[in-house]
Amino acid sequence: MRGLLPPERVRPAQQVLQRALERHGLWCDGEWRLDHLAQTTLINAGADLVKPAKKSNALAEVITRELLDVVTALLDDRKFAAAMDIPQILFTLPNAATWTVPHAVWHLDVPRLPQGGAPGVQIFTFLNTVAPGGGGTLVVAGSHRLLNTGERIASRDVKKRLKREPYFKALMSRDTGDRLRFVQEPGRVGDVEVQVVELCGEPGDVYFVDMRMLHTLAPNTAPVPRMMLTHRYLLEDMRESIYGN
């Protein structure tokens, strides 16, 4: 949803991160100063730099009534609660010369549950412009429709089972060439269409993602950092199954 969050909510959160980066000389007088940085290929490059900002109330205030109304509608008016007190910062310094779909760190944050259906909704939003190739989270659209077997399957086992399918075996293999095809064209697993989607957008844009979807970090080939936030909303009647209590 484009522009769902108003600038007066997004800007203070953006400033919190910028102040943290000012201490390291990366943000100065309204501009990025990254020339002095050593080149890195770390997948989460720079994440430690913004740790001082992770408990700021400005991050929590990004969440609006309008955003929660969308979550409510997606979860069919069932009761839900945030999995965290404050949205999580997703930050990546420029860390790659060329962009590709990674083979590693594909994961789920929750298991498949016997109740079926979405256990919750994860939102992704932007504190600066994240253009294609700029480190936006990658999500396998359609993967939420797989392995809904009526049993509890731990996240690591969901990934193992998915790798039995040729599409996911290729996606998660370092030996697969032509990796851009995963974003350029859809694949199929049985009768389910799947495709890697790069989450790009402008400050205030919000993606709403079924929490059964496989996702991963992406390389950042842009000249500026990737600054995003994510927050997770879990159905209250599924929390016990999610955490295995």
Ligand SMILES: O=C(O)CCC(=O)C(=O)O
The other form holds:
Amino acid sequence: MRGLLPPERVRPAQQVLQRALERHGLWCDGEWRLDHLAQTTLINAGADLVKPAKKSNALAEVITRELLDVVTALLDDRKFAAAMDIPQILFTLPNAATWTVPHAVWHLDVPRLPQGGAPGVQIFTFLNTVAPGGGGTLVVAGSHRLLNTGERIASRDVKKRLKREPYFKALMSRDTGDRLRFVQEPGRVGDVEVQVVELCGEPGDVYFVDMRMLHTLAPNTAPVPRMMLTHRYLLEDMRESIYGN
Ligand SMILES: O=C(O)CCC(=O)C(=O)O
Ligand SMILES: [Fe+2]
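Which structure goes with the form predicted together with the ligand, now that we have seen the form predicted on its own?
Next comes the full complex, this chain leading.
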């Protein structure tokens, strides 16, 4: 949803990150100063830099009534709660010269549950512009429609089972070339259409993601850091199954 969060909620959160980066000389007088950074290809490059900001109340303030209303509707008016007190910072320094769809780190944050349906909704939003290639999270649209078997399946076993399908075997194999095709064209698993979607956007935009969707981190080929926030909302009656076992 474009522009769901008002600037007066987003700006203080953005500033909290900028202040943390200012202490490292990376943000100065309203501009990025990244020239002196050593080149890196670490997948979570710079994540430590914003750690001092992670308990800031400004991050919590980004969540509005309007956002929670959307989560409520998506979860059919059932009771849910946030998995953490404060949204989590997703931060990546520029860390790649060419952009690709990674073969690794694809995962689910919660297992598949016997109850079926969405166990919760994960929101993603942006504290600066995240352009294509700029490190936005990658999500396999349609993957929530697969493996709804009525069993509990841990994330790594979901991956193992998905890899039996040619689409996911190719996606998660280091030997697959031509990897841009995963974002450029849909694939098919049985009668389910799947496609990798890059979460790009502007401050205030929000993505709502079914927590059954396979996702991973992306390389950041932009000249600026990737600054996103995520928050996870879990259905009350699923929490025990998620954390039990
Ligand atoms: O850093 C990212 O873009 C992905 C992080 C992730 O897996 C998550 O927020 O659940
Ligand atoms: Fe995740």
